[in-house]
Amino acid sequence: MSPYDPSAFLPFAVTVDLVVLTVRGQGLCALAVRRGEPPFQGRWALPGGFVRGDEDLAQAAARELAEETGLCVQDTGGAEAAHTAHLEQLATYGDPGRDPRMRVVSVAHLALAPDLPAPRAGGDAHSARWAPVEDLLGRDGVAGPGGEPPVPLAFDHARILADGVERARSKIEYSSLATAFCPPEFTVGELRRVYEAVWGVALDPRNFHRKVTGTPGFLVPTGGTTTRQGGRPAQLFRAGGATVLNPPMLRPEI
């Protein structure tokens, strides 16, 4: 057997790109940053960057998010942070021409959290903002907040974002992931609005209440009530221990 020769293989870089989703104003929004450096300088993109030699992928994802936006989204098993979120690997993207600088393989991550603050640009990002996913994935691309003409997301980020949105839409059917968009205590109405925002459909309130409260382990009553949505006091719940919903919450056909 021939000895291993590292020089026989072309070098390549590894990056992390982040699909960060939250519900704002009854709609599903994703975090977008405007690139401050080439390539695609001035174009909107997903937050992310190169993995350092001394960190794993999850650490790189959390670091890049904090550097480029000022947000602290960490794995639920990590240390305490100002803002915690569900974080999972989404997919790997390795088209040879996806980055004009060199061969770059990106390991995308999906992060979901409630009530994330207004982002603050940093690192190599010129600015950052929350944008409705339908705008970011529109046929003509995304327009700037100042009325600039729409342009596509940089790199292959439109594909990565679309994959992340579909992952979220499909997983809330059969898992308790929708509660990641909610505060620690929430009402059934608030949870319903999460499903409506992620799926982009209106749901019947009574049927939804019957399904989620009748699914074993999905929701646990806290014993408290709230009037923060107006009207009569609504019962508060927290996420139960179930990770798989049986029966599943099937997505309505549009």
The other form holds:
2 protein chains.
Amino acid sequence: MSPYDPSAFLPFAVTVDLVVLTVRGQGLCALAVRRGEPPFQGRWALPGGFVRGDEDLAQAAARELAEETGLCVQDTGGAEAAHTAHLEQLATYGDPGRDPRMRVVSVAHLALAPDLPAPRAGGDAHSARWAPVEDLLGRDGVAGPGGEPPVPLAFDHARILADGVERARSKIEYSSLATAFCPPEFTVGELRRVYEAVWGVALDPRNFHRKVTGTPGFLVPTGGTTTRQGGRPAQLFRAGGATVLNPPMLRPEI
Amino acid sequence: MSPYDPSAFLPFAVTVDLVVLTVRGQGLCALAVRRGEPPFQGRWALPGGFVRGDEDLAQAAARELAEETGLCVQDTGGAEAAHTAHLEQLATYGDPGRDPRMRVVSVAHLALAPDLPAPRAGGDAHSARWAPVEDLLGRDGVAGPGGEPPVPLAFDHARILADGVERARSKIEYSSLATAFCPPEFTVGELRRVYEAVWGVALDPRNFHRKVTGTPGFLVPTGGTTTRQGGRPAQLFRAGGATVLNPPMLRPEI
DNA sequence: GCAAAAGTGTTAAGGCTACACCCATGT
DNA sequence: ACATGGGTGTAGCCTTAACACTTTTGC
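Can you swap the form predicted alone for the form predicted together with the DNA?
To see the whole picture, the full complex is given below, headed by that same chain.
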């Protein structure tokens, strides 16, 4: 049998699942939707859906992201988007039996977004919410917003979420990706709080400031200032053109 | 329409494609197979094949790797394997139209192997060979071993190969992955030549020696020595347990 | 002896950590 | 005045780059 013989064709369903991360308050949060139908009815899951016949994997992920959150992907040319997010492919999960109904291969994507007012429940999801990743990944799983007992995420979504969080944690070390968690204009302190939330550590504000402002291409000053965090007015910056940080941000050991 | 409604099922074919890299002579080489049937008949391509109904994506990739090269994956418990390779998922490619016959989603995997005697043509491939990656990625494509004019790789395999090479180049910076290109026992000089071949740079042998022997868990001495590279006898090492290198190997700028 | 590859020593340059210290605002 | 967060200076530590030098083999 040839590896490309069409007669060897075996039918799979292909979906995209989304790990959408944002920083809210002190911690890292992910978007979860409540399943409205079996299997895992009533359980929380990652947003996602089938890939359509005429679209690329990245297009399918961007479409699902827009349906669930209203976010547009950064490289979309249109300037009318209220909010933009970073989107990249994460990994593909294809265990037989990961979906009890049929053979489903899911191409997971990772999206990073600034803090949004509130998730809008897309099309078919009964509800959607931002939940701290520790809750979603904890042994007990996530509790409902109304105090329902905690249950783990549906399917293998806890594994997918863990992989996405790990990708984000390591990638902000050597890339400018942390700016994707910030609004278009932000201060050095706001960027530092992103690192602290994603890594779960405290960083020295003085050394952090020197480091990020000294890395060429990371931040460009807009000229404006803000006092929205209190204290002395802070300079506002936009993300610079650099995508890779040299030298990288150093993540404290423990 | 629910994103998980089975009636929304759309038939895809799912394949695994393999980027198998090794270091031969002075450079980085990849395994290429010649296609025996349309489309792209006679052109060089990456090895790969359909995922079977009962196997995981990683199992499918390991099976294809064994069929094409006889290599076993490292974490296979059996000690009888003559050669072992590192295998990891790379990325998934699902453009509509990437295969002219049908909608094919390919989950590409990256395999790193020590230098092997010669590729064995698996099952259906007319022939298989190791080719320098610059040749496979060059604008003109790869020439046949008998002097046929060069043609580009089939499908989107040049893109997949480029992504795999980039993954290998960056991952040997911060992980012990470079040892996957070496035989079970190797010298510091042999490991250095791996870095030089993958990065295409020259490294200072003295500083390299200090760095790798000083990184805890990277290399463990076996006690033996060899003179197979000429000169003064060199200590033999095995890969240590460490998978992540701290501090990382520094890749020269240019 | 000579070439070749393996190792060790040393020094200067630059990045990081830690912390002292000053600046500009709101209350 | 004081609290709060923003920003700069500096000393010590550590890593790296560059290169001089010694060691051990094959021919």
